[in-house]
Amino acid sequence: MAPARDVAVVSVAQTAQRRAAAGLSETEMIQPAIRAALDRIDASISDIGFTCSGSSDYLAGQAFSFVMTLDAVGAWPPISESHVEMDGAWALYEAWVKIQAGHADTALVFGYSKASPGDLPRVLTRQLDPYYYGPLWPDSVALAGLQARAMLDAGAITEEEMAAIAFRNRTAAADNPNAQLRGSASVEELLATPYVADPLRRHDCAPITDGGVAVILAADDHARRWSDRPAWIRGIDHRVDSHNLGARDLTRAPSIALAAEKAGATGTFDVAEVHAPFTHQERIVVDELGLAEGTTLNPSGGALAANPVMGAGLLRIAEVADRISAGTAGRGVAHATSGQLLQQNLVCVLEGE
């Protein structure tokens, strides 16, 4: 969808994203985020006008616990907020959305995640067809194992491509303080590792990861004002693909064709964020989103290295912002996922002046 108002990314923080953030509560975890990203721009809430978080209440435990993490927003002056049960990138296009919609003019989203207390590879089994999957208890590792050996025999990847994908995200996090995993072994050290989930290895999953991430929206000139490089939405859209993962071709997914055709997601990138859980969907997205060579791929590390489930697809918008806003890319392109095997995509065109 083309904006009818300008909008941009004018400030993100992000958690020090790690596999375990023990001793803190949701609350205590996503609070120094929220308040490092109004700081940045020398705001408070009250600048605020509407207020938007991502994350689920399975990982939490209980209902509603979205509710209680408002504390680390603030307790005075009332605010106008709203919540999905879905990666902080599509709190983002709700707020996004308000804006264009005249409702509000600056937004404050954030997507976090505490996923270490539980099992989430079964977890997010809940994410699943509740009568014909769900009771079977398929983990999110196995499907996604089922997926990796649908593309090997389609010759769509090999086993030595996925170690380099791996291998390349992993090194490039070197250079991220925040990621979870920072430098990796040679790729052929990462193939003689056991598989977890034949013909997944560990280094093809993403980690387990408690972290999150702040973003600060901003229109026409509260944007300018609040950021001498805003980073412009240009376009942004998100699509979905079957519930029914036998009802698809498993080695592909069209939603992030469709969504990157609606966002205006054409052209040449500097930089691109996609979130591939693992090594093998990478493959997919980067071929769906029609990237070209030359556009430096995921130099956060990506989702490989740091996966704060619920704010890993709005941590790959920030990162595109983050670089456009220093001068380092001038045009982004970022990706989001949600649900089972890319069964949710979101696609964002950022720009800088």
Given for the second form:
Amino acid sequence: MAPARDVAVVSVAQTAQRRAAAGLSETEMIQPAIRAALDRIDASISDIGFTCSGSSDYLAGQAFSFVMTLDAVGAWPPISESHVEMDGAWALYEAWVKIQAGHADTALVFGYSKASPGDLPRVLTRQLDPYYYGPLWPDSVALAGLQARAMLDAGAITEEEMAAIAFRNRTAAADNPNAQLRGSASVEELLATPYVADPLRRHDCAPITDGGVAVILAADDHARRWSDRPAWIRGIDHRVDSHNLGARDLTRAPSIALAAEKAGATGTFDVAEVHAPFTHQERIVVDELGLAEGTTLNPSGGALAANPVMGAGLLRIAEVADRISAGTAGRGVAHATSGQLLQQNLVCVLEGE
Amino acid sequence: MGQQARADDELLHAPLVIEYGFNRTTGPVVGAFLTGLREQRVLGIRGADGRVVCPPVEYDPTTGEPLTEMVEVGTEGTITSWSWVPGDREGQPIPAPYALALVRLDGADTAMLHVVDAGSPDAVATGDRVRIRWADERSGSITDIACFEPVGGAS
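Structure of the form predicted in complex with the partner chain, given the form predicted alone:
Now the full complex is given, and it begins with the chain already shown.
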């Protein structure tokens, strides 16, 4: 079903993505990105109809932490806002629905976290069910290792191919001033490094990142007023696979293919940004999306070069939109994931005029 | 971004303990499974397609219909995937190193997440046979299974 209203990304801005934003609160860290996203289109918060953020109380160490972070938007004027305890890409989806429903014409969306203060792989165990998985404290890297092993056993990928994925992403990130890991050792050198969680080596895992990204959406003429070249959202959909890891075929993520189908992500794309925090997961995402040869994949370096939890998915949308608005891409697809082992997936198709 | 980060020695640090102090009822399916573990029995549940899901789920993964037929499965099984956990983290069920693994118990059609006390990554492989090592004191928790251990030591 075609959306009722044309909605576009009209501005994006991100923080520097770095290992630790020491001395900054989440609010202080994300505020400059929100300000920059508004400044790029010469807008103020009073021009925004709806504000929605994605962040994690477990990383902030405080219940309803997003309420504190709203200080970054400003105490005045009063705003209509919401929040998801998910990646900011899902906050963008909520804002998109809000605009489709006619309850707003414009929206500010942001996603962010500071993962540096805690032990991220351990904190992420709290995403799991509390009866069968949670009491085992299975850290996110070891869990991803189960998926990588399943792919290696099935012949769906090799350790060399995994290293090549890390190499390609981090080499691309050399041109991205916001990326955390810019440039890469050779594939041969990467393969000579020890396992951190056999079968995963350090380069197979996304870095731990503090950072965030802000995106402004606008409908119809509002978008045209703010941008000479809006990145129109032609389709967006999100789907979920079972949280029962032992009942899934871990070499696949059918929810990506389903979301892509519902979002109309067929045909060719100039650019694709996919959210794969582990090298082997990029293979799954690309296969499920059915990306054609020749698509420029993760020109930003992707999550393997900078992975602000709760922001890295929204960042994929921002990177595609930025290239469309800059005129270096005509049509692109962005993918975001939330949860463990590609459990939840969102696909967004963006296009210039 | 024009922000001035303070030097680390100027920062104040304090421990923070997060607690969500509420109790949950585990219900007729998860509760039956956990009670079974206390008695050294492992229960799965029969899905709409006849396959046995273990650990059991309340609703069929495909059709969504409520499931009720509990089925006892074995205490030995086969590793379907694994990764190596080299270092200790608070809360882990046994001291590291060990393998995090998916184990399909005999009589079940899906795999259970747990850990295998294998000693070294060279001593564990997909397809290996493992059996449950029960905890001495059991309280109705997934950690009533202390861990899995290799059967016969072969790999």
